[in-house]
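The data below hold one chain only, encoded as structure tokens and taken in the form predicted alone.
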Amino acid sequence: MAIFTIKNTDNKKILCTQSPKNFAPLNEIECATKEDVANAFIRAREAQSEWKHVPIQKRIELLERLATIISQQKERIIDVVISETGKPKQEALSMEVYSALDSIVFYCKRAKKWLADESIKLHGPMRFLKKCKVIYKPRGIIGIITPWNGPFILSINPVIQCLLSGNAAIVKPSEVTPLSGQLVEEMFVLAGAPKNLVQVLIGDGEVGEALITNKPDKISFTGSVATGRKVAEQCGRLLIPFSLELGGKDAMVVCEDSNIKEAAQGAVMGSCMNAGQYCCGTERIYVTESIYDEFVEEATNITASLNQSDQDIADVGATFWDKQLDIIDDHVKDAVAKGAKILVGGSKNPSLKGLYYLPTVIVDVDHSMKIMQEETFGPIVCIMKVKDEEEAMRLANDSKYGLNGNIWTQNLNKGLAMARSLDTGACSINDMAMSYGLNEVPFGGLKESGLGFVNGKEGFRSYCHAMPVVIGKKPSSIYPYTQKSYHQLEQAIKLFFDNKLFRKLFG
């Protein structure tokens, strides 16, 4: 049964959604039209033309009010997210509410410093002739296209950053979780944001396409590789800056000197948290043969103990989208057909009405199987025995994805050396992937896992144009050219570049 459908009525598209927990009807929402998108841009331009002049302290005050509103409205946010996703209540609280509040507090504290003009010390003779400042100017309108697996946090986090930077935001949430995205606009309205500074447009892929064709000043996209590639092609044709945070097939390497119990716990949480539906979930686990049996036993016991339920209190909730459930089932069946063994789970949950796939442990896997090559996005603990750490690292890097990874060893120096060799955007040692939740660091992938950064100073400043301003009382060039000016340039080259001491002083 489809979680969302699009009905065409009187030349209008109606998005109809159902709960993944029990298929109960949720909402019928009129989709935005191309004209609605164009009008949203007109409103956003007007709002941003004033907002960009608002002092940073006033922007911070708005975001601080937003934090208060989110805290006050947390039960409503949780209820909406759970209704559309079937997440356990604790995951809705931690991933959607706590993370949003943490993001607001973090960026509000650093926005003034990160947006302040920077004095740049010039090199060579220019240090005596010119000064330079880099100023951070808001880009304008940011188009934000967001997925269904973290529907509130992945919508509001980029909005927080782009508003602090002086931009306006237009958000297009996933069709699977439209109201969780709509909450972003609602929270900003309650916080007293200027009208039309944050707008949310509900609809299908046509709305996302129109969001790009109206030429925003940047696109921030989070979602699948296939859709991300289309977004990149569209932005490339229109010369629109963009960032892509795409899928992953994160590897976990378990060394023979690891703490096996802790590693097994990390493997299960990394594989099953959010029902396995997050971009840097653990999807491939390589365990050295000397500890393999003990690790598998430990991971199997933990997985078997997990509580999957359609109630608020659970360890593993629903799969949010029916198409994803089909992919999970297909990957597991393909692996079994090619020789893999199921130790726990391995099927849809027959005891629950909705979209539930049992927490699963699968072993005897190899790289001929879809489950080791393609993004599964499900609660699957997928374990492969390897001869040694060298083989584990070779296989970990044998992927078209490169978002995150984790290495387990009690020798932290060895872990750091191994992390340097991992072809991923980030890596954790002795924990599941942590980098998205650490606002201090940039988050971005290699290979097919994305382009550009979100979060950290790099991601925050990507919502700005870094504009160098060169300052001097007199021009530094001599024009028209003369024989004398040519001779002076020759002498300058000899002075500054032929002499090693001067190279060091003026380089």
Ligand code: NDP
Given for the second form:
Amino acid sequence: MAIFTIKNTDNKKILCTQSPKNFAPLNEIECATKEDVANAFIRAREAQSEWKHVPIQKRIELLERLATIISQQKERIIDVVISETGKPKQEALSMEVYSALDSIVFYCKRAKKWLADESIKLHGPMRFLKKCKVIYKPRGIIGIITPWNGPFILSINPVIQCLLSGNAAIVKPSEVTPLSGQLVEEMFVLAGAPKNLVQVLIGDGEVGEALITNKPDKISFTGSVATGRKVAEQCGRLLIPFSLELGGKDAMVVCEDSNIKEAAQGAVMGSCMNAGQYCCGTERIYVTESIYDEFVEEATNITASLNQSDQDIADVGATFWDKQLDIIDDHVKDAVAKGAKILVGGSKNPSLKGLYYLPTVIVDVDHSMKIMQEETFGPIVCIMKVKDEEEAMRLANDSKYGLNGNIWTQNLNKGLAMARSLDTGACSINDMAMSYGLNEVPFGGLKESGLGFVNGKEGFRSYCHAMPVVIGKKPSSIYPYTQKSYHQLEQAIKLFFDNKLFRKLFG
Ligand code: NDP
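If the structure you just shared is the form predicted alone, then what does the corresponding form predicted in complex with the ligand look like?
Whole complex next, starting from this chain.
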């Protein structure tokens, strides 16, 4: 079973993809060679050297045209994404189309303000001697390397931000979903973007590597921990700034005082959305023993009622990649061999031809099992009984990952206190992980789940270099150093730092 293969002909690699829905051949695409990657950089440099001078209002106008194009082309985007992923139509519309439009509208509205020069009020004695501005300069070429689980949105979202801030983008989408990646370039062409400002290079990991070797001015990487480590090593050697958005093993803590019905719904949605192939998917659910039976019954009933189908209208679609299906199967089998119990599902879907794993509820799990340790990325509601909230929090933090988490309680203050002690980049209370979809906030993982931020003001500005420009009111030079100048400095230190009122006024 394979959904893509790479043929080697005449020193060219050809990527042949098949649909995970039914293995129908999709397309044969020539992979970029090392030379193609180098040439893309030459074209991108030229395009960016003009784009960086284009006034922000004109850049916003391009992105606004892009929004119109995406809206007009939504059926095509949905068709391509579904052909490569087997997602239900509603997930293609919400995760890929809605999120792209939302991101454009959000950043267009704020770009002028966030890119404007900032006057900085200096503190201490310097405030009398200098002025300072921070200006946000585009970095240049941004290399964007993306995974297959959100194949359109995870590629286009960084491009939107990096173009608005004056950069050119070269995108390397996953070999599993190349056509969805190509849509990004196509949409920008339709929107009338300057030539070569957005280029998509198709290929495997070697193309990703070549993208880094050509020294872009920043790498924005989304993908697995294993590849993220390689990317970080390569960027480190070449001193290229980078951000890493990596995998997760998100925990959900269900407290005794939670609304059990709502928590069970959140658990099933968080675990099964995108057929579980969501970086912030709910992968471990800790439920306190007093409510455990009721919670498990609710979650089991909801999971059993889900409609898994290869048709457009479905609750749970395909696993996008045969390799991932094998990982899910392996994790479930390992858990069962170590004593876990399946309440619903627990196997590939025998009535569907493609890559479908049944929505599953698994209980009696513990931390010796792969399913509680490694990213499973499947539609698995994985529930563990715990004595109390303290044990739940200890186990939630017992992971090498730290992307998101969620806490379910009707006591908001308690929920906030628990969120504070969760070792994750973000947390939801009485909701599944949502923060990637909220453009207002920075998104980034802790521990092995990532480095740096995407989204929000912090993520947006990371496509710029924040350059302080200091304006001297008086020349800095106090040469020659003399006994007198030394004494004056001593006096100033005494005045500003030994006096509590001065510290308060000028600190
Ligand atoms: P991979 O790490 O396998 O691949 C990610 C991208 O890196 C692909 O385009 C891949 O190309 C490319 N690549 C592979 N090798 C190299 C290399 N040596 N140098 C540069 N690039 C390379 O991840 P997956 O595609 O399997 O994506 C799933 C992972 O992404 C999961 O762990 C998921 O949690 C994570 N993810 C994290 C998100 C976050 O925001 N934190 C969001 C979404 C997903 P190719 O595919 O062609 O090999």
